[in-house]
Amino acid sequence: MSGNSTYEPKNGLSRWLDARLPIMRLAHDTMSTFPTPRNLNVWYTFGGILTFCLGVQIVTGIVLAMHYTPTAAAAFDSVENIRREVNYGWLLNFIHSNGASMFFLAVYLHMFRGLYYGSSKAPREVLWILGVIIYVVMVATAFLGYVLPWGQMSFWAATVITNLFTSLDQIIPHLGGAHDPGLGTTITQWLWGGFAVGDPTLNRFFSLHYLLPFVIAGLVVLHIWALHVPGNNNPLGIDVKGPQDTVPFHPYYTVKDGFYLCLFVILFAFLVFFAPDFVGNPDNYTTANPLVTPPHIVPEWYLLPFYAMLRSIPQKLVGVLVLFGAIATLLFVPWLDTSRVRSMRFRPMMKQFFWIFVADCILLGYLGSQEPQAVWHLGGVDMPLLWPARIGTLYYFAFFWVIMPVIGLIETPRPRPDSIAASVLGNAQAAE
């Protein structure tokens, strides 16, 4: 897809480095004149967007560090002392912790885009893996920085969340001898660094937050280098036929990337100035209490479909089992939708039925946020929340292990351009 390289170094010193170290050609080959798909639209921009929030997470989450102490004593007073005595902190610490809100917010649009636009398809299946990878180190990482505020709610998310590895006692319930504890027990304990939530975890929490950022940086570069072997997917879902349906990326998507991106910074900076709260917990400006539960534990809202997921069933093991079952199911969303076309906008049956899943992984983050014990009022009858819950964690399901392989086999898909030239120039420009 990418060709020969069109580098010419321009003066001695460039010659002497690209014979030796040719990363001036690399950068050259890879983000400028690489061979983008004419036809991307607005959907393909928060792939930089993404980048962009890594860096941002990363340069002040390293200068957060620098002030925080991680112990149960000192850690809630530190972050208090971040906000109120360093320089700027109070602007480091509200940019790092909306940074994490925005951070999901465009990586789940990445990720609707990619199912809808058939991104995860041959040949490009491992493009797909690496990203839901990266989603997975994501959420560990922003779960173990929930906790490190050491507030009511990161205490006891982190008490509760631990807590559901002891589950996995009831397929391995002793390591060696009768005495001996579980596969679960083991997990948390060693998670808790003892025999409850306290120093030790609190130190693991903050050293695991600090490495995995860097971990995530390590696989974007390997999730850039797979998008790159077989080149961009497109709207369409078509193959590229010619030098016709390309652009070099630069100039062409460098500024539109970089508009977009400030239409981003904006909504962010709307959120850290003005509403720099709104997606917290009130309860988190409260210290941690290990005697005193709040009224109802939530996490933070780019986890909420998975915990309404979690609540919604009775038994403990069968809970857990789900919560990881709908995260480990992307990894197979390549080979789950059979359908030889790869764009939902050419397959009328499979775009309702996405519709549907999006509305229904909306519904799951609501349900997530309201108590357990929450009933809805319809027409007089009182109907609990667990209900609905179910049923959005079974179409969860079913979207990808039955209607995805099903539709893809039946569905007659809509004719599809000749090429990306003729559907966006039209076939007799594109012919010449």
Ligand code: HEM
The other form holds:
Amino acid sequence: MSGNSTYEPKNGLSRWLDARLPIMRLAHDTMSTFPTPRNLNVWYTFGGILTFCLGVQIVTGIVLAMHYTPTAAAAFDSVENIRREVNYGWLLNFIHSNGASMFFLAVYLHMFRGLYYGSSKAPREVLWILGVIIYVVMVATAFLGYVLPWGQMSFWAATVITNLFTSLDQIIPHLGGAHDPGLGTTITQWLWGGFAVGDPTLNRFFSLHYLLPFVIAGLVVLHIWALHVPGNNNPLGIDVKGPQDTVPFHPYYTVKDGFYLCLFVILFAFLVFFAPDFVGNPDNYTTANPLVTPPHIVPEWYLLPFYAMLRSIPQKLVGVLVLFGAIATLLFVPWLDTSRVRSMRFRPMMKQFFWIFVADCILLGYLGSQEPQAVWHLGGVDMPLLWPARIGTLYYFAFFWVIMPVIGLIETPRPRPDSIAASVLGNAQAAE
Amino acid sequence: MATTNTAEPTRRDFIHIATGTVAAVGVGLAAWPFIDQMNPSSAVLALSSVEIDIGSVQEGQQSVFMWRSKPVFVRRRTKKEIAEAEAVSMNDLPDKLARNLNLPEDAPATDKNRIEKPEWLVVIGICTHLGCIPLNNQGEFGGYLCPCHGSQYDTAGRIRKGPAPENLAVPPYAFIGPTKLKIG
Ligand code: HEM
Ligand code: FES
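Can I have the other form now, the form predicted together with the named molecule, not the form predicted alone?
The complete assembly is shown below, putting the previous chain first.
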């Protein structure tokens, strides 16, 4: 999309089209000859894998929507009908529900990769920010989708998440007279279309769940556009200096991406065929009941770390701010990382804090899955899980707002190779 | 084009600003129906009051009724529960307001201000944290325990411990007979 085009129309028809709509040129330049650093490793295959995941969700989603009924009375049964009666409905349903998990698995690896190799830093800030926006829309889409089967977890997830907005009542307690609802309640009832989660809520959630993946698709186009202006970063984090540092995207990376996509699909297929309910919650096989909250409600695994943060804060509004702040923080990463060096391969101190951060996210995920009053028995001492959750939350924020800027200034990075070619081929060969 | 460089406003400036203003106001007005359609519809608002018979609720028991698609707890409190609720000092209450829609907004959260008749506690059974349904007769205060994030309420439905910021709300209601209630 930028730089010099190498496309040459081969015949009269393609010359004719190229002069009117250069779409073949665009495809050729972005997917075939695009000069790509020659040292990209496995962690760079997840962009392609994510595009695949989006396609899978859209295709399976559109056919599921042909059989799904978005009303409180019929939604649960219609999903059961998909599973039991519709031809291959069980397959489509399990691909779609496990597809969401595989999608998030890939996006988290993709994001950690970006952090590790400093891919958010100049000149790729807009690329990174578009990624964060895509992630937020993905979370929204997955949440809306999770509500659709209208099981107990669906219903109570919808209730708890929409109620996050009621915390704004603590800022404006009444809109109008003393007995009028506050800002938060007003927003929440607007989201519900009623005084509780119900039919209108389910209906609009279905409409939006259908819409948002296409919004994601549009954002992905911008994301790839913003990638192709500066080009890929790479595991060394150093700039491409010339043609000796790159290889054409096709066949080198089409094949590499394809290979890892196959491995990814094997794992995906294993879940779908052998453990279709592994990531699901058994409570969602019970129809929604507005009068009974299940004894232990938890979100899907990919949102557990944020849930742990929310629960670790005793004050409602602060808890909600921490929850949204944790995601909003990601927007500032390009400027919080003060180091001159992109890749953590050459950053001995930052690398260690990075791995602690990864462990912290996993720990928070585990804590989010436990009951709120849970206690650890450590050699006779009882520790409520609240405390590790608080420390984990603190580390999450400290990592971005304190460690990242400070270490970038005080750390002495290790020497970096002269060029990508020198690193891959050895200095002698690269000099030729 | 000499006209574009004059300091005096021209007829062209006027038409630019006027068009821009009309377009902005027009977009704003056109957006409103698209936003407001999501608010509770007239059909939903029409269901705003119910009459219920609470005669079958025994002492120490609770029944749940639906009002505006929300559960309303009607609890017939025991003598002991009433005494406990009355004995609580205001200093032990995280939320000091009665949250009773039948009283002025600043009414304090005494047990008297939470009820019509001491025997009957009528509250909206929705945790003021994030909307789960608290469990009856559980928790350290003999009232309610919310399974979601552990908020605990006493026998007057007042928040005592946990992340919930407010006492369980008392809906607008009145006794229209010895055991007949009108809610809403
Ligand atoms: C970003 C892409 C998407 C994500 C992350 C996603 C996620 C989800 C999730 C987590 C569920 C609940 C799964 C279950 O337990 O059954 C779901 C259900 C559903 N989704 Fe999606 N979805 C996506 C795209 C789509 C699209 C494009 C459509 C339709 C055009 C769609 C239609 C549906 C339908 C009809 C259901 C309910 C039926 C069922 O559960 O099988 N989804 N989605
Ligand atoms: S919803 Fe009751 S404690 Fe969170």
